[in-house]
Amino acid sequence: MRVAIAGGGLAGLACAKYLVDAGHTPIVYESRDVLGGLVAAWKDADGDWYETGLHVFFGAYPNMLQLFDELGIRDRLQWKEHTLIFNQPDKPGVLSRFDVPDIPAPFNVITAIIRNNDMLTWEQKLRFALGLLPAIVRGQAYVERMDQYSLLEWLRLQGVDEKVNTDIFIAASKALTFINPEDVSATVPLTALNRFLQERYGSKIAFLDGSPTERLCQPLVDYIVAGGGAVHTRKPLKQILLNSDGTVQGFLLRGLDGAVDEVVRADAYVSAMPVDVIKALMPDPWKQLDFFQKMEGLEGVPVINLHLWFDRKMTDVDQLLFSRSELLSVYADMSNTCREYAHPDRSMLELVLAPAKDWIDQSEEAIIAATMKELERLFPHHLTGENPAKLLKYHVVKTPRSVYTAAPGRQACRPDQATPIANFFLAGSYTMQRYLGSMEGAVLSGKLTAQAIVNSPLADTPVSRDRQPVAVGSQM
């Protein structure tokens, strides 16, 4: 069976990989000249990489780790010390650690919290633990029901101290969803906490040893092509063509650089594009269906990723750090954490600006100026005084619509991978799966989409007539 997949991010590539495993022929069409979607990366004129986001891999990512094993690239993950590290805003330049001992879960995480006396008092720790107890005891079904509340509302209902919110959950919310606790569904951080508390190495972090485009996406492409599939870049979807019964007749791809449009036909079709894009390309007849109408409640959250190169080492920490800054979310010195980005004498800080809704339309110069001001608090010894570190260059990567905005009530808007259209399927972390808007969610959604196709009646029908692309003479 031939399957046309629009979108070459992790969801689309994972879907294609698992279709190859099932003996089918996927053809991936990516609109840009680089694969990866929300994990895309580029090289600048100096040969330095810059990425769409600060991508870390957790031990609680079973589908991602399985994918690495199946591709034979598990050694590309650089695992870090099992700890969570926070800046202390009231003590510039001072870090607070939650070192997780190598003992069974959940005692490892509990021990890490008990041992940390920098951020929480014993009373706050106790109230924190009692507040989280319902989520731990009642399981994921309870966590899903908490989508009716924002995280801040849920914390208050549990009687959790406000300082726990300011010290812990603002940082966690911004890291997981790019928005603050008063705006995020309680389901999201509670889902992550459940994983971290149930799995011994769930909260352990790894960085990829190079750019996601080369070190993860390219092995996926090689696997797909070796299995008889194909992956094409610079092939944007222009229109979904329909048969009279509302099923998909073909994908109309926009011709670039003066080329004519072309129609590709297949036995099944997948949108692995962001939710905002598929909503914009939705055929009018489908918009009347409840399944697709619910998706109107989903939209991508704006995200800004920053890369700053300095003339000296800013830190020797080889780990992800939580800034606890109003402007910034998480950051890392990639010259320490990533083998390909390593430098013995200089730092490349990669930072996430979040929430980004008030900054997405600002100039790069304004964003960098505000970021440097915040960094003076995080690195006072390097950025103040008589001989401050020099910013050599920077890249600002704006994503106006990233993963879906995980606001309260959005769970009901998330669609399944199989749609009411017999030969049309969805892939993407916004679709319904337990790992929400994340790399793990994208990979799992692609796997579930492939399973839905394989289990559909389409897989039992004879292969259709010739499915080669057809050029369209006039631009539509």
Ligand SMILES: Cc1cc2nc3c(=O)[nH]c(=O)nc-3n(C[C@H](O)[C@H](O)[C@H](O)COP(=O)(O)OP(=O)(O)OC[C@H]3O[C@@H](n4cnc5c(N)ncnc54)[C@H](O)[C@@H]3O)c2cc1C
Contents of the next structure:
Amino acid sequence: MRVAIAGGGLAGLACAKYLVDAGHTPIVYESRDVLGGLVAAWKDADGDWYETGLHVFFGAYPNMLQLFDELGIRDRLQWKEHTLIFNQPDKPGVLSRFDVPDIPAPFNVITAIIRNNDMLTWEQKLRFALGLLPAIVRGQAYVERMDQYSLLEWLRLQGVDEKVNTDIFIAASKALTFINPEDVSATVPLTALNRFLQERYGSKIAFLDGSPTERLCQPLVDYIVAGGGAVHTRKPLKQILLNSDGTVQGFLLRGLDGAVDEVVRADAYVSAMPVDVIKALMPDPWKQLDFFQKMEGLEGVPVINLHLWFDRKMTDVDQLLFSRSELLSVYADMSNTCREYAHPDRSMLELVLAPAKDWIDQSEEAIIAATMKELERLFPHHLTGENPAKLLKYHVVKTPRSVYTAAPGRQACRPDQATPIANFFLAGSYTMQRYLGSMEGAVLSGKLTAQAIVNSPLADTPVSRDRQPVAVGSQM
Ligand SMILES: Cc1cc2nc3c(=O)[nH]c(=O)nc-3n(C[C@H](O)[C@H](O)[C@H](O)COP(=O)(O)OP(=O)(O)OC[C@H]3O[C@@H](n4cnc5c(N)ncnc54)[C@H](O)[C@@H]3O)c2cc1C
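Starting from the form predicted alone above, please write out the structure of the form predicted in complex with this ligand.
Below: every chain and molecule of the assembly, starting with the one above.
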């Protein structure tokens, strides 16, 4: 079966990969000249990489890890010490660690929390643990029902101390969703916490050893092409053409640089584009359907990714850090964490600015000036005093609409991968799967889309029989 996929992010590429495995022929059409979508990266004139987002992988990413194995690139993940590290706002430059011992879950995470005495008192820890109990005991079904509350509302309902919110959950919420606990659905951090509490290495973090475009997307492309599929860049979907019965007749691709538009036809069609784009391209007759109407409740959240090169080493920490500052979310010194970005004498700090709604339209100069002000509190020894570190250069990557905004009530808006249109499917981390707006979610969604296509009546043609089933890893 020939399958046309619009969108060459992780979801579109994973979908194509699993269709190849099942013996089908996917053709990916990506609008930009670079693959990867939210993991896309570029090289500047000096040969330095800069990225759409600072990305880390977790031990609790079964589908992503399986994909690395299947592509034969598992050694590209650089696993770090099992620890979560937070800045302390009231003690500039001082870090607080949650070191996770190598013992079975959930005792490893519980021990890490008990051992950390910088951030929470015993009473706060106890009330936090009691508040979490229903999520642990009643499992994911309970966690899903909590989508009606914001995280802050849920913490208050559970009687958890406000300090747990300010010390832990603002940082977690900003890191996971780029919004604050008063705006984020309780389901999101509870889902992540449940994973971390159930798997021994669930919260262990890995960095890729280079840019995601080169180190992850390219092996996917090579695999797809070797399996008979194709991946094209600079091929934006302009319109979804319909048959009289409302099914897809073809994808109309916009011709760039004076080229004429072209129509591509296939047996099945997939949108692996961001939710805001498919909403804009939705054919009018489909808008009447409840399935597609619900998607109106989803939209991408703004976020900004920053890269700052300094004339010296700012830190020797080889791990992700939670800044716990007003403007910034997580950051890392990529000259320590990533083999290809390594430098013995200079730091490249990669930082996520979130929530970004008040900053997305500001100038790069204003964003960098405000960031440098915050960095003075994170690195007081290097950025204040007589001989402060010099900022050599920077890159600012703004994404006005990134992953779906994980506000309360959004779970019900997330569509299935199979749609009411017989030959049309959706992939993307916003579609319904357990891993929320993450790389794991994108890969799992692509796999589920491939499975939905393979299991659909479309695949039940003479040419499509005797195909391999698509093996879907753990959904949880
Ligand atoms: C700053 C930042 C940090 C992040 N950090 C992490 C992290 O640490 N860990 C983690 O797991 N996840 C992280 N994420 C989330 C993760 O990157 C996303 O969930 C995932 O990459 C989404 O993949 P996707 O394929 O669903 O969507 P996208 O990556 O958005 O892919 C959609 C693709 O469709 C293309 N497209 C758009 N319009 C058209 C058109 N008309 N025709 C054809 N193609 C089109 C786009 O160019 C894009 O390539 C982060 C995201 C950001 C922005």
